[in-house]
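Encoded as structure tokens, the following chain is the form predicted alone, with no partner shown.
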Amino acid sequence: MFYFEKRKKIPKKLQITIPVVSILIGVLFGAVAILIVGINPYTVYKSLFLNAFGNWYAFSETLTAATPLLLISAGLILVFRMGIWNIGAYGQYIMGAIFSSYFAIFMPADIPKPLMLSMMVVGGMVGGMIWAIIPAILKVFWEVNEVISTLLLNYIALFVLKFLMYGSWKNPTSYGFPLSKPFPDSAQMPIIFEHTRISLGFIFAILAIIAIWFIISKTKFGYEAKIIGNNTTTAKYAGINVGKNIIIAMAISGALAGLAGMVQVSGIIHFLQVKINANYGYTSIIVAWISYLNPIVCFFSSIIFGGIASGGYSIQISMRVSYGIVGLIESIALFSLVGAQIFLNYTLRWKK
């Protein structure tokens, strides 16, 4: 008969295959997809490809596509490690996409540019931190589960904006469109690479993957994190404060999931709407397994899931494929990804 052995240590080679598998997975099922609607898969994979990645300027628009999702997954790592599910990216981004935005929209336009953006970034910080906090806080005194709490918040964010949207903060002139009214010059965050689209958002992102792993890999932080995520009795009992820890973290997640929000509405979009690419919450979190919570191996990830989305969109247009094989092969990939996590842990043998 079969049974599974526990690995003493896990191999690198698996490490590396797994996800890479999972993906080819995710691939597989959607090529299925295409086909049932009648279309060449290869067709469709090439011309993905080739606008995610054929030219610079294909490449410029995955690395954009690539930066809300390197922000927000190097929060959910630091957390995930910990152990604490949270869910709630989605909210985050939306609610510093919200705080960011009202600097934009109702201070002075004439404000400096670097104190426009200032504020704007600790406002974006501060929303997603607070939308974290809540959940952190009924977790640790009230053993609330995070995953409920953060997802139910998403919805609280979306609402939030939808009100403001089709409230006081429409813009008047904006024909019945859900749309604030745009931003001044002074709050659109610079492009770093001329006829381009990244912004200096992209530079935010890879100063937070290189936060991250600093924390994770040489504060005594860090090591707490690891020990609270490996089991929480032992952590106490060791004398780390775990509530306090817990707080931290997801006030850190947060900050950058609300950092994201900020940096695509004044980096890309220009003004706030209902539609702001938010579904990049939810992303983040195939982005941040895919990579085993390394927050170097995240850099990458998150740029073939930038890829894929930023294809994604283009073959929506040329090829008239839906969006929708794009959220087909990143769900495939997470669920194939989470089965195989057996393998990783054990192996399996035969016994007569």
Second form
Amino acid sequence: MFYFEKRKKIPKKLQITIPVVSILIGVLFGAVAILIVGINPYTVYKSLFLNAFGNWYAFSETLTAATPLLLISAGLILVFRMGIWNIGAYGQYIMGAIFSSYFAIFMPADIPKPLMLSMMVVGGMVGGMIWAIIPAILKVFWEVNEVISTLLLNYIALFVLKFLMYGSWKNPTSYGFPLSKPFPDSAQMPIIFEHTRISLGFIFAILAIIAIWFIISKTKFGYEAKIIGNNTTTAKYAGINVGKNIIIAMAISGALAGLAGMVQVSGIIHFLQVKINANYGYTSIIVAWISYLNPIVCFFSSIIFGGIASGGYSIQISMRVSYGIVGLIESIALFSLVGAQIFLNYTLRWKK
Amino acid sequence: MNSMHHSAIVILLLSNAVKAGTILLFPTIGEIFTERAGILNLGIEGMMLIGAFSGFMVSYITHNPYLGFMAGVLSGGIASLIHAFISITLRGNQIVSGLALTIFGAGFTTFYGQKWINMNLDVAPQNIQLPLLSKIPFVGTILFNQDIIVYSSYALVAVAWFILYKTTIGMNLRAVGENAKAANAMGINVYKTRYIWTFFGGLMAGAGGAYLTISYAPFWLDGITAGRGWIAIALVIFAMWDPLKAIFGAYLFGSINALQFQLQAQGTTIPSAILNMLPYLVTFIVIVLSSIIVKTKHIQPPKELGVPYSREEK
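Next up, the form predicted together with its partner chain, please; the one we just looked at was the form predicted alone.
Every chain and every other molecule in the complex is listed next, the one we just looked at coming first.
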């Protein structure tokens, strides 16, 4: 029989090999899935790859999709390291989009751009933060399981958005479509590379991941977060205010997800609608995990998964291959990663 | 409107509430057993989607809703084995693996369901009036003029309760979830027990999903389960891991679903977004309240819920 024997040291090499192999396994199973519906997986993947990395415009679209992923997973790295399961980035993102859109829709359009955008950034972050602090407080004071509370808040946020879009925030001239009125120029985030959709948000994302790297590796808060993640009881004995730390970390994580929502509506869509790609909230969980909660690795994973998302959208339009393929690849990669975790700490042996 | 008409509406409403509740009852019972054995499976939403899709597809092709139901049940079970393998054999993180299962179910059914979108089923399980029982005023028409699948869910609850509390099987599975090492010392095969009950949880999630598309919403749409899997996970806490209490939770949410549907059909002025939000909002409030009760009454979830077990390590 096979059995697992504990390793004395975690091999560094495996921390890179496992995520890479996991993604490849996801791609491989995805190919089988495509083959079953009678399409040539090679042409699908080739098209996906070219639409993600093939030329500067394709790559710029990948970076555009990587922006929200990076912003959200930066915050998730922090909370996941503490063992707090914030699955609510989806809802926090929506709340960020709603709060920031309020200024764009209801404030005078002639407010100077820097002021308008600042208000929207703050609004978006506050919106996401509120949606994250609710489950954090419920967890700290009443031990309400945050996986379930954050998930339910995702659905609630979606219906708040629908309520507004089919109700008072709907543009009267949108022929009944659930869209807000278009954002004025002052509420549109500047583009940093001409002829692309890469906005100032991309800079925010890079700053965010650097800030998270700094927090977890250079500050007392980051150190305490690590201890809490290892063992809550030890942390309490060490005199760490666990509850306070959890609420702060969730607030940061929610704020970054909210900012991602703001960046999407202000930088890319330019109005508020029901479909604002909130699924980035779920994909970011995968991105954070596949990076082993390491901010530097996370930068590259965001680009890879941004590419899969962006390329996936393109092939859905050009080749009519269902976007479900992206979920299949992502989930199988995640299964492989979690399943392979054991090889970090154990080695497989054969016993007769 | 006369009172006869009113009571007919109420009966129809509650009868639909039982049907909508059945969709939740199966997965909730399944997850109670899975969690009692120490495995947390957050993949219910994904397994329900897979069950809903295969149930729909097989019913459509064979024109037999019962074959479809069986297919849905089985496919949910098969999907759960991925989670079982990762969390039991490979001792992976159960939260992440469960989330992956949900994303997998959504991706899988979106991918293969593309061709089936907006197709409708022309067959459904027929209601059967149970002799005597259906003659009980009011309650009889609601509970005992249902289809075979609903009746089987009543039986399931009774059998589940009996197995869990009155048999060695139930004692063993609870022992595994409370203290796997002690259970192993008693001669219980921890791995096997956890595999069996994770698989059972998958079968039940598949059943809930299949019942949704076969009877309640006989068509196919992406993400047709619409978060019911998460509500089922919340109901496990609400039921405090007790199959009998799961009935109340499931039918409460069934009633909300049915009411929503009825109000929309009558053309209410309440915005549909608010109506559709209701189940999640109520679940949210209920989960907060039950967590407070669990905490103050010192009701313990299975002690080793989510903790991987390894025989080699002392």
